[in-house]
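As a starting point, one isolated chain is supplied in structure tokens, in the form predicted alone.
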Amino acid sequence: MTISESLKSSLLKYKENEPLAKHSTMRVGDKADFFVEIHFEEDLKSFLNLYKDYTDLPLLILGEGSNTLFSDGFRGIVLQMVNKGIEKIDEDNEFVTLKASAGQNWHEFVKYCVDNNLSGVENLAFIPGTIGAAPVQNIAAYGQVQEDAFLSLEAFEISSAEKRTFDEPECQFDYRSSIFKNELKDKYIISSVTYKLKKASEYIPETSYHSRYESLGGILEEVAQEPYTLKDIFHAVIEIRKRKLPQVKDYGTLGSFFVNHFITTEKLKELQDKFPDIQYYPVDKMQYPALEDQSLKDAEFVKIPVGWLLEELGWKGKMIGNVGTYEKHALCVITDGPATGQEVIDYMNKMKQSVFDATGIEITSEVNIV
């Protein structure tokens, strides 16, 4: 029986030759032999076994397409996690446990917390994307990332369609990353995620980093007044990030296309004879990058904005075609017309070697490229 037989006699919801575009915010993508959404994880365990007589054919994994930028088409299946649900599963005087479904959308979980005084994700407002996707990117923003309100995931094993938890300290998260990103890449499909959210009183302590973390503090005195509280907090990321970044509506986006770049102290004195108003900022031992050169162990690091470098490298706003980077925001790829992934990446690539020759940084792209 062929993958297409087994599908159409399943009860799974599937397409074939299914446009890829229409799934990725950067609106390029050919498309996909089969597209399978998963809306319940009964679903989930039946592709699952399904899909054991078909492994040689490619699986890829797709929450709401807002990190994933398409080459061309896929020969193989999409998955889509579309699942969603938000449940409160314990409480006590000081904390909220909720387990979301891995589908559900992201920005909608932190409306629901904000709504209900539960403090721990209010910063990271208005990230596109999905609660799967969250732990394996590690998602950070404004002082705040999502291992500090992480409390343990539900994972399929792609090969077993066996379920398993991780608790913290199995995801390995560091600097935009986690083992799912790494070792067990392409090994296990997140159902769910639950996070312990603390009860907030009615306003922000003022020494909280929350309010206080630099971006934050002249968009709070515009939206709000203080002392602030927690839907303060949250409409002034919103308003943040709609002002300095590509909303949907308007162009094809992945948001930022570069993770920032950790160096040692020695080459910021290299770059700053070249840019002496090189922007940095000091990190802690926790914040230290993977090291492949265990020479630079005792090493002291800053990390480097690499919006910052492509900015006074000209790419603020430079287009190729239908292909360019943001007006507002040189880490913001976009596309402004019909365009090919092929040219999206051809311009990504532009970018990293422009870096690299000013100054001997090879910068990291955040996107998954498939």
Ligand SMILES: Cc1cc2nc3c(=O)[nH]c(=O)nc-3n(C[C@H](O)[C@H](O)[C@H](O)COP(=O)(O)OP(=O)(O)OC[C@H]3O[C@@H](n4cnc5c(N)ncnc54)[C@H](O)[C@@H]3O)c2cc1C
Given for the second form:
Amino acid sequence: MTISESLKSSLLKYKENEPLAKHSTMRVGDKADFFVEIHFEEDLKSFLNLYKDYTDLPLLILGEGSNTLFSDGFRGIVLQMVNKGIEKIDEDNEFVTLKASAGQNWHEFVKYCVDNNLSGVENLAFIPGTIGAAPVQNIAAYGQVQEDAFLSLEAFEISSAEKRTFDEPECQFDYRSSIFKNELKDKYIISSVTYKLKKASEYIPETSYHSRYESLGGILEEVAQEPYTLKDIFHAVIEIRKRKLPQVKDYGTLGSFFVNHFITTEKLKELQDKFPDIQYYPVDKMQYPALEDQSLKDAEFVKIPVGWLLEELGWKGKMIGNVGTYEKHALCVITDGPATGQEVIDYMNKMKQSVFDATGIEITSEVNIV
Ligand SMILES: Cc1cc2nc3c(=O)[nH]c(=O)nc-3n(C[C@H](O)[C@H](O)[C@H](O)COP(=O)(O)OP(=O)(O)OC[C@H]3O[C@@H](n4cnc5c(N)ncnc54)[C@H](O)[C@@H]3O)c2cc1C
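Can you give me the structure for the form predicted together with the named molecule, which would complement the form predicted alone we have just seen?
Once more the chain from above appears, this time first in line as the rest of the complex follows.
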């Protein structure tokens, strides 16, 4: 039987020759040979049992495509997780444990938590994408990281169709990274994620949100009145994001296109000769255990905001055809009209080359390029 016949005889919802541009918030990409939607966990089991006979066909797992750039089409099967739901699985005086399905929209989950006065993910409001993708790159914003509230996740091994649970240490969370971006890349499909949220008091103490991200304080003053509630913080985060970042409804965008870069203090000194105002942040090594394995192991190092470097090099708001960077943020590559995946790749490569020529630094893309 061909894969086409197998899918036809299954109960799975699927399409052939599906345009990918509508499944990535970058709005580029050609067609996928097969595009299968997973609405229930049972669909995932059926699919994996069927896929055992077609493993020569490449498989790509997709959520809402807000961190995925399709450089072209996909000669294989795209499996989109659209299984939804949030379930309370435990509660005590202090905490509530919620299990959410992988295809559940992340922001709706955050809103659910805030509506129920549960704290732990409110600074991650308005990040596009699904629950299932959140642990993959350990999403973070405004001083909060999803691993702070993470308890465990369930995932199916692609080769065996067996389900297993991963606790926090097993996920090896790091800066914009986890085991699912490294050792277990393309080996597991996350079906649900469980978070432990703290019951919030009526008003949030200033020290609590300020210690997480200072600039929230300024925007809070504008959008709410003291003493602030969890909802006030949630709305302040949405407001700050609307002001600073390109919106999915207005542009093709994947948010930040590059990760911030770690350099040794020695390298920083070298760069300061050329860029006296270069921005940098001291780094607590304990927060980045994976970096200890790399060339920075024995050195002191700092984090430099790549957006600052790109702006300094003239990339902010620069368009080449319909591809460019956002006028308010050089780290955000956008499309503002019809474009191809290759045009985005070409633009990205030009940015990388310009940073390398000016600093010797090889910046790394944050997005998944397919
Ligand atoms: C405007 C904008 C702002 C953004 N701001 C932020 C931000 O502040 N902080 C931040 O961290 N990110 C940010 N992002 C990036 C993006 O929102 C996150 O990475 C998000 O988690 C991606 O979710 P998704 O469902 O769209 O993932 P997709 O793009 O569909 O997938 C991303 C990766 O995860 C894998 N994957 C997806 N689902 C599963 C699953 N169920 N099992 C296994 N693997 C899976 C995919 O194979 C792919 O490698 C932003 C993006 C945009 C467009």
